[in-house]
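Coming up is one lone chain in structure tokens, specifically the form predicted alone.
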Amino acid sequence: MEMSKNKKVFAVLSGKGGTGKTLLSVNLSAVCNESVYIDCDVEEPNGHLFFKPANVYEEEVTVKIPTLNSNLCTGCRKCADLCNFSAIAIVNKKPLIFEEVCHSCGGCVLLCEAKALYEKDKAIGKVQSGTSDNVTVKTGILNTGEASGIPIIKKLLKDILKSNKITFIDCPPGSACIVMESIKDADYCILVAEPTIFGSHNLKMIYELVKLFNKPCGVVLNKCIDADNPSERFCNENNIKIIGKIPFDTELGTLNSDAEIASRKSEKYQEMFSSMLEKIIKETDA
């Protein structure tokens, strides 16, 4: 489905995991004629399980970590005094570097007058690119135990503004720095929320985040039943556009749990997600 002549970048967010963020972003990607799906949930990526991409290309992501040449070190301890992350301690008048908490700022290397510190590459994860029918699938994978996935997200989004296809960013859950990095180049944010008090609290959290970035946004309400919906009430009270509602549906839940793309398996769901996409495009074209 060709929705717009102009390429758009949509970020799909949720206040916590399990709200349906990947369900929505995968199916919106699938109903386009051509699209790019980027999984920025680098700690637990799962979009590729649905798309099962072919022709996968993999690239390692590295960061710069300081390394000590002890023969040159004078024991001045300036590097340890500089580090705000306690990644350097002085032991027996020599720096001891804790790679796990280093933020790769490079300040200690620049500061070292004796040139005793130099940088080496450390692998923290990888990015994978492949195709699934009409969708280009890009996935970031953070190695277990690494402190930050931001370098991987930067790698994933490096060429995002050059793309001429509609792009969907499946963001990490919550509102931490990795989420901020994921949405900074988005044209429009789609917030996914559950119909509970807890869901409305998480919706409020990510709504405040996208307001901070001055991003236009709308909400998709997931797992809807015929009952009071605190998240819908929050939207109405704050004049937030509700893009659509996904029902609490056994068939949809089964397809999703089987890692199937519902819009490719059922005309009913193809129409539902296409309708949502049309509304989103109208919001951004307005």
Second form
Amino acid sequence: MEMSKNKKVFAVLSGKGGTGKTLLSVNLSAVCNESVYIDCDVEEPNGHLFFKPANVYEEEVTVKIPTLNSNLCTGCRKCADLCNFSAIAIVNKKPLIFEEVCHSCGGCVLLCEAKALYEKDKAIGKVQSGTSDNVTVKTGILNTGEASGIPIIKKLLKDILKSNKITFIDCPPGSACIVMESIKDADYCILVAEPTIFGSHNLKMIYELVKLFNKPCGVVLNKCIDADNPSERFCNENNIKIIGKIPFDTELGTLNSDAEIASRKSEKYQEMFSSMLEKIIKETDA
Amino acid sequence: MKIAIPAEDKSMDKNVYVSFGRAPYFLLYDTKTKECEYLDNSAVLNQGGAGIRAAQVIADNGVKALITPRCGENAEKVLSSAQVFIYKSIDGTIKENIDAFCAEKLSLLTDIHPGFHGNEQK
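For comparison with the form predicted alone, kindly provide the form predicted together with its partner chain.
Every component of the complex follows; first up is the chain already shown.
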């Protein structure tokens, strides 16, 4: 397919995990001539398991955490009073800092007249970049136990608007802040939904989210069987474009559980995902 | 000596509250003067760090011993830095716990939990 005029950014999201975000975004990336795949599911990134990228370059992601120079501290308590997250307690007239509670706002350091607080870098994870044939594969990895993956997503998506390749963002599941951060710069959102009542409820949640962000969107119905599909009903009732349907089939499931990229292994799936790609590109050109 | 107990209501005849950081009130009790005072726990609605804030209040009020059914690790860090001893409460009312404390029948709380961090159990 000719992609030269398309440098669009597509975010793939779903209301819960295991719906098929990675299946879809990996395969859509793979059927492009040239693309960037960005795994923003930083708590459990798994797109790299399919792409097995080569020439991986890794960078650490850090946040700023206050540190105390005890000799300068006057015990004024301004830092603790300011902190909305109670990341600082004052005991024996000195701050006690709870790094894992800190949200790195930097307010305490700004407010410290005695300059007893200064910032140090704390590593919270890393971003990796590598290649898998036609796809640039970027992965965010949050260290276990860290509170927020948002700084990692910010780093992953920093240069996204400068990219001259079509980009797919594999979002974290759900509709929380971390998903909002992931879709912020997307031109179009692709919502993946399961054919159950629970699935349609999750679809509704993310549909409301993308509407709030004024993002155009379409739905891919995954795990489709020959039966009533509550998610499809939701799309029809709300006039939401259905980009495509992925069947609930053993061959696809097997390829996927073997960490193979279905569209690279089978012509049938190559055609299926290519036709979805064509549709979303048409949607964004319109 | 000043002691503190998490309380659901402003009454000594009620049971000790199930957790520390999210308790609605803290009873401050002076074992010498038998005076008591209830503090509103401002941390009860905190999104996070409730244990730290609650422990700060306890430390700021010159409390020397806290009687609680459980305590998270962040609160424990503040309390131990402030030399506040943490005792494990027994089943029963606040009054019964105070009596047990005065009779030296309470033991120190040793199983500090890693905290609920936004997943508070009711």
